[in-house]
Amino acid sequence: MTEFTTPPYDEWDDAQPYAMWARARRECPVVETPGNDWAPQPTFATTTFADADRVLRDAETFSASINGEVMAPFMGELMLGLDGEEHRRYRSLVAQAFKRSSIERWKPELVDAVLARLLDEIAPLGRADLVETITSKFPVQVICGIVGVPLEDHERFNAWAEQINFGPLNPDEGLAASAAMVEYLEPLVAARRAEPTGDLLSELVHAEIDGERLTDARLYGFLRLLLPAGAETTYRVFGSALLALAGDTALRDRVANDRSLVAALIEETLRWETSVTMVSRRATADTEINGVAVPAGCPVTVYNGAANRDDERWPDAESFDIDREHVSHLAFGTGPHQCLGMHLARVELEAGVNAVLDRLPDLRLDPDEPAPVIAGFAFRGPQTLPVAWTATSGV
C-alpha cells in the first residue's frame, strides 16, 4: 500500500510519520510491503500496541538476529542480535552494572556534576540553544564517564556514535567510526585488565558467570552498542521533554513548583515522543500477526513509536498529558531485549529536568528564533531548541 510506505532515507530527519501511522492503525494495522529486487521477501510492520507487545515478547517466533545481520559490520558481535540462552548468558554478564541501584552511585559524582558544569556555562547568558549546549553534550559525557573514557574526548565519541548508528545508510563513515572507536578503546581495555579502577569498563573486563567472561569480540561489540545508544537516544528525548516545558509555561510552572511531577513528565515524554521509533525482528516460522499471514524468514518492523500513540491503550494518545493514568509504554521495548540502559536514561532525564528548572528560571521558547519542532522517522527529537530565561549566576 503506497500510502503506508517508508519515506526515502534522505527525508528521515524531517519526517512526521504519526498521521500515517494513525491511519495504518485504523485501516491496516499490520502493513505488508511486497518484496523487490533489493529485498525479495515481503516485509511486515506493526502499528498497534497489542501487536508490538506480542512480537517483542515472543522471542521464539520473532528473532532479533536481523539486528546482528544489519549492524554487525559497524558494531561487531552484538548482544542485540542474539536469541535464547546465548543472549541470556551474554546479557547476564553486563546486566548487573545497569541495575537502578548500580546506576544511582553515578548520580552525584558524574550525572549531577556534568549538568552543573554545562549549566554554569549558559546560566548567565539568558538565552541559548539547549540542543547545542546541553542535551547533545550531557548524556554522552555521562556514558563516557561511566565507561571510563576521559570526558574531554566526548565530542569525538558523539561523532562516532552518530556515524555508527547511521552505518547502514553511510557504510564508509560507519565502518571508519567503528574502527576508530575500537582503536581508541583498546589501550583502555588493556589498562583495566591489568589494574581495575572501579568504572564500568573495569567491571565488563572482569565480569564472570560460571567461569565465563566476555570475549574481546563481545566486549567491543557491547561498547560500540552502549556508547551510541547511551548518547544518541537519551539526548533526543531530553530535548523533547525540555521543549514540552519551554513551550507551555503553565506546565513549566506547575512542574517547577511540584517536583514530584518530574517522573510523570519523563514517562509521558517517553511515550509521546519515543526517541527510537522502530525495532526489527525476523519471523522464525510461518506465523500471523493480527490475522495477517507472515511467512518464515520475513522481516518484521515493530513501530513502537506508533504503538505508543495507540488510542486503544491511551485515550487521546496524540496529546501530551502528564496527568493521564500511567500504563507501561514501549519506549524501551519489552521482552528479553528490553533496553538495559532504561534505568540510566531515567536517572539522567529526571536529574536533567530538575537541574534545568533550578538553573534557568522562567524557561521559555526564544521569541526571536524560529519555533523548534520534533521531527524524524527512525530517531526523533528537536534538532534545535532556542530558549530564553532570566539570566543567573552561581548555583
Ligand code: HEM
The other form holds:
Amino acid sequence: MTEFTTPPYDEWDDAQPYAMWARARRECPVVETPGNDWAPQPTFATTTFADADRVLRDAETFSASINGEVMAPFMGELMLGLDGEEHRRYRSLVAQAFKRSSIERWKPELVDAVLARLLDEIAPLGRADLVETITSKFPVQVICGIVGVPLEDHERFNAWAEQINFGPLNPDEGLAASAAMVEYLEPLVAARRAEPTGDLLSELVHAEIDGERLTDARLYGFLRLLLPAGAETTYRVFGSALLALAGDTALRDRVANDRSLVAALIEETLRWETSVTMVSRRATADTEINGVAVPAGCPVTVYNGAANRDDERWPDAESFDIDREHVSHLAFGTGPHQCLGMHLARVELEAGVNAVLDRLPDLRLDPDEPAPVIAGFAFRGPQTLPVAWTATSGV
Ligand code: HEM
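Could the form predicted in complex with this ligand be shown next, to go alongside the form predicted on its own?
Shown next: the complete complex, the earlier chain at its head.
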C-alpha cells in the first residue's frame, strides 16, 4: 500500500493533500486504513472519479447514515444522514424552494443587494482582504436573508451555527447553541404559520407532499444545517475563484471583458478547488470497490476533491483551465444526496464574481502582502485574500 495518511486534525486547515491524492490514484486508488482502539473497523477511501461516482450513486450499498451519527445530537434530524424513501420524502418537502427557478427571485432583492452593500464599504479603499470583507460575509447574509433572520441578528445566528458545527468537539456549547437557535426561530416559525410572507420559512412550514408536512424536528434540523452547508462551503469557493482571477491579470481581463466566461470560471473553480473535498458513507453489506473487499459496516470516505482531478476524466487535471471541455464534476457530490443548494451556490458565485469585477477594477494581488494560498484537507479555500484595485468612489 502506498503511504497515504490522514493528517492530524490540528493540521487540517493548512494541509495540501492533492499531491498525495494524485499518488494514491496512480498506485492505490482505494486506500484501506486499519482500525484502532477508537474506531475498530478499517476505513476505505476512494480517490478516482469512477469509484466516487459509483459509491455516491449506489445508496443501497453505501448508506449516508454515518453523517447523522456524529451531528444528530447537535443538529437534530439531518437530511444528510437519511437513506432511501425516508430521505426522498424529507428532501422533496424542501426541494421546491431550492430549484433554480425558485432561487432566481432572490438574486435582485437579496444576492445583488448584499453584494452592493459589502462592496460599497471597500470600493473607495483601493486595497483590502477580500476574505475578511466580502467572501466570509456574503453567503451568510444571503442565507439569513432567505430564512428571514433580521440583519441585526446575522452575527448571533452565525455564531450559533458555528457552535453547533463544532458540537462534537465542544458538546456543552454545541447543545446550548442548538437550543438557543430553536428558541430564536420559534416565534418566526409561528408567525409564518399564521401568515405566510413568501420567504423560505413560509414555504417550508406550509410545504405538503402526499398529505405530509415537515415535522418540527425536521424543520429545525434543516434550518440548523443551512449555514454550515451553505455558507461555509460557498464562501471558500468564492475566495478560490477570486484568487484565480486576481493572481492572473490576463485571465482577469479576459473574463472582465467577456462575462459569458464567468460561468466557466465558476465551474472550473468548483472542479479544481472544491471547498468540500470529502463525503462519508458506510457499507451496508459485504462489497468491493475497484477490486478491494469492503466488509459490511465499514466507513467509506469518498474524496470527491481527488476525483475532480482524475486524469482519466480531465486531461492535465491538476491545472486550472477555464477553456477545457466541460464534463460534470463532483464538487456537489452526486446521487440522492447531491447538493440541494447547488443552484443557489452557482447564482451567488456568478453574481459575486461579476460584482467584484464591476466594482474593483484592475483587481490584483496586493504586492505588499504575503501571497495567499488555497489550503485545507476537508474544507479548502484561501484563508486570506489581500488584493489591490483602482479605487472608485460612490456606487
Ligand atoms: C460551493 C458551495 C457548495 C458545495 C461545494 C457543496 C457541497 C455539497 C456536497 C458535496 C454535498 C453532498 C454530501 C454527501 O453526499 O454526503 C452537499 C449536500 C448538501 N448541501 Fe451543499 N454545497 C454547497 C453549497 C450549498 C448551499 C448554498 C446550500 C443551501 C443553502 C447547501 C445545502 C446542502 C444540503 C441541504 C445538502 C444535503 C442534501 C441531501 O442530503 O439530500 N449546499 N453539498
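Residue numbers count along the first chain shown, from 1. Quick caveat: nothing in here was measured; it's all calculated off a predicted structure. We call the rigid core the largest set of C-alpha positions that still match within 1.5 Å between the two forms.
The two forms, fitted on the rigid core, differ between the two forms by less than 2 Å at the CA of T249. Shown in the overlay between the two forms, fitted on the rigid core, is a CA shift at D321 smaller than 2 Å. Superposition of the core reveals a Cα shift of 2 Å or more for G174 between the two forms.
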